[in-house]
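Encoded as structure tokens, the following chain is the form predicted on its own, with no partner shown.
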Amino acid sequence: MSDASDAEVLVVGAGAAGLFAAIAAAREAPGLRVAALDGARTLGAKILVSGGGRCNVTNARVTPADFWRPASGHLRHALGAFGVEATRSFFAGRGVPLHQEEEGKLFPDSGRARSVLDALLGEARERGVALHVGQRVVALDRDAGGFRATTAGGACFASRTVVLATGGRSLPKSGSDGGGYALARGLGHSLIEPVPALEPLLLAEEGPHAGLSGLALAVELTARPPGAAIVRVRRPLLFTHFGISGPAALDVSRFWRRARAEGADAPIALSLLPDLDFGRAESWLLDEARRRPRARPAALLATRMPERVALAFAARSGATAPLARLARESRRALLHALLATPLPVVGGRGWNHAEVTSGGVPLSEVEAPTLRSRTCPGLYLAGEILDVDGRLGGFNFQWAWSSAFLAGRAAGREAAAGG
């Protein structure tokens, strides 16, 4: 390999987990010729505008619990060698502190998002690290001497191993538009199909939205995939004009969309009592009749709850009598409203809203170790592209970080030894 493009680790992508599977082979074996390309020209827009601008960084506390592939060894071995500690400890090295926020949100202390990116960029330039932007990989062959990769341009890179950190397809202006999907299955992967994830949902007119938009609340959800157990996420709502968001919507959003994609369905339903069950909550309003036997039911509710809430929820159930006038019946009909309200999810707000992608390459595809292609000597996979999508609140950016560090780190030393 003597061509002036030649690495000995190129890494495909250089967004988040692509930036930093360099810094990791880069770090790995000090001297190692890596480079990273991506098709963008200005690299880390994705980056730039997570989190508000601001950059949930990762969470105070992440575990394998935390992604809807929980048993995966694959989540345990990149959260043990690589987790929450080692990314404080990296970000704080390169003058980036966190701070921690609200549900254990970890940002940066300066409140921009700029600092996270300028710190990733900052380590891997300083590591030697050759950054080429402009640079979409639309080919990546595989022969004897290790790897040859074309860009739309017509440039030819050529490396002893390669990472591939693509991410997937959320927010495609950002660049994540799955073009590493095709290059992963030329290389002898499979693919799960992509689904949008964290992603706001769309509810039918009627809707119990209706009336609702701009209230925010803490509620239950629940959503029931089909052939697996009942999912349960107890977090803020927000109601909209087309549906629902906040965390609880966007947490629940993947197993709809995984259902639908897979011709089944996952029916949604909400409780507006996420801390109550059924005889707990029909005690409570018994209790408060004798209590309080003149109130209506929407004036009990409203002090659990936003007032409009209550009222619709009161108003849509028929319980409009004084409490201790109100009949079982409509009791029962109340406190069915008000915790197992089945949602019409009819869509989702689509990739240009979805923060995240299920689906990609199966994770029994790369070995758990080192995430090292398994159909493909020399190859590493990191990030989004793989399988791999955690609940909101900077899981998803752990396993970038994670996985990034197992895969370049992996291929530097397979690089290194093969010199």
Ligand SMILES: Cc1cc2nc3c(=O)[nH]c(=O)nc-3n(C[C@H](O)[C@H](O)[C@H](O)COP(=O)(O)OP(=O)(O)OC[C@H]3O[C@@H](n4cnc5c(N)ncnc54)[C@H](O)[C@@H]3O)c2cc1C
The other form holds:
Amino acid sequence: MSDASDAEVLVVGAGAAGLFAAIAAAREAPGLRVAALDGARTLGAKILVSGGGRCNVTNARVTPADFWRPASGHLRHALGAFGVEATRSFFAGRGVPLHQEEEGKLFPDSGRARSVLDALLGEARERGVALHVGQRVVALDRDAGGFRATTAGGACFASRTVVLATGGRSLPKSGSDGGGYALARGLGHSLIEPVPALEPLLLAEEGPHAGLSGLALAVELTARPPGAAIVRVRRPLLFTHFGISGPAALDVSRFWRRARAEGADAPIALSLLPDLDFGRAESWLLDEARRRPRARPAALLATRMPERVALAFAARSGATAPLARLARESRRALLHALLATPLPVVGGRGWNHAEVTSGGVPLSEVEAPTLRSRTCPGLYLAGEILDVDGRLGGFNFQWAWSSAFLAGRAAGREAAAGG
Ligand SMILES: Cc1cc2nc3c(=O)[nH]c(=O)nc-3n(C[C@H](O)[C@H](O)[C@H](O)COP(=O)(O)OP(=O)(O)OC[C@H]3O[C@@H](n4cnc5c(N)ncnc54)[C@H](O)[C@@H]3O)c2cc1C
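Switch over from the form predicted on its own to the form predicted in complex with the named molecule, please.
Now the complete complex, all chains and molecules, led by this one.
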């Protein structure tokens, strides 16, 4: 059953990627009937909470290496077709100029995520995109004539082409609860098990976070995923009552989760002296022992980190004697505590606290230049539903814009050509 809701490009899921895909399709072929359906009652919940309510729209420099699938040609294609400059210019053109902050993060000058959402909604409406809220798609069927989407309320929307942009599973209350995976599967796709990514990590009670809640410092975290190279992340870390948070923890969390999903482990270790390797750190300790022989290790460490952290790590290592009287083993124990404390990770904070999803529809199942499905003609996928996740800093939204541009443009072209 089809009705007046028929479209030539139907976007399922109107988050960041879905809205942008609808815009790209409408820009590609003006006059094309483009519609977008979203299960949520109001659009853009995730955009509004992003970046602490300020929306970190992208980053000054985005390359495939900022994602955990750097070898994939898909990222190269997407970033090449619609990269950072295109993103800046799109938002500036809608009256939302971006400025750069620390680590290259780009935010709207307005300081409000709302202006980013308004820019997307304004452009979509001006280009005639029909936006339907409260329309959760529960079935997506394909026949010779095209697609038919059925919503939870029983409405049907028919369309020649579909862009599936239902996101992943992070922040389910925003409407992204993984329901779109079943739609992709029903059209012949497989799934790499989705796990939370960019999430705070829970440590066992005896972990080094005990008593340090609220303290932040620059660290290096290393993760050792099974059968892969060591991952090193140098960024700020925040100790919390449950374990660790902050950019360093969020960035390595996906390796721990992915390993667990595969029945393995990816041990994570902490260095409080990210600029020093073992040899240089030992030379530093020995030099300082000559310069200030009566100083205690904790006092020396406090010159490079918050005092409570210095005290806690010196105590953990058992190195409490004055520097000049520190035996070799004590010095080595101190160095080990400073440079390679294993973190007893027992879990992550889960979907309600994860910023993105690792896993999803494999990139091998979509064509790199268009993100057209290899299993289902007329179907395109964009955004977080695909198996792409980036590090913290605006990279995940850039994937949403870039992938949506490819998918929306190609869907628009196909619909226009076949019309
Ligand atoms: C708290 C938080 C802060 C973040 N901050 C940043 C940041 O500052 N910078 C950054 O780059 N990234 C950030 N991210 C990540 C970023 O928000 C996501 O990568 C991005 O939103 C993914 O876009 P998407 O459109 O693919 O998915 P989503 O934004 O999740 O949108 C999917 C949409 O599909 C709809 N939907 C789902 N299933 C159905 C269905 N069956 N039928 C109809 N509609 C459906 C949902 O309601 C939703 O609107 C943050 C994430 C969170 C949770």
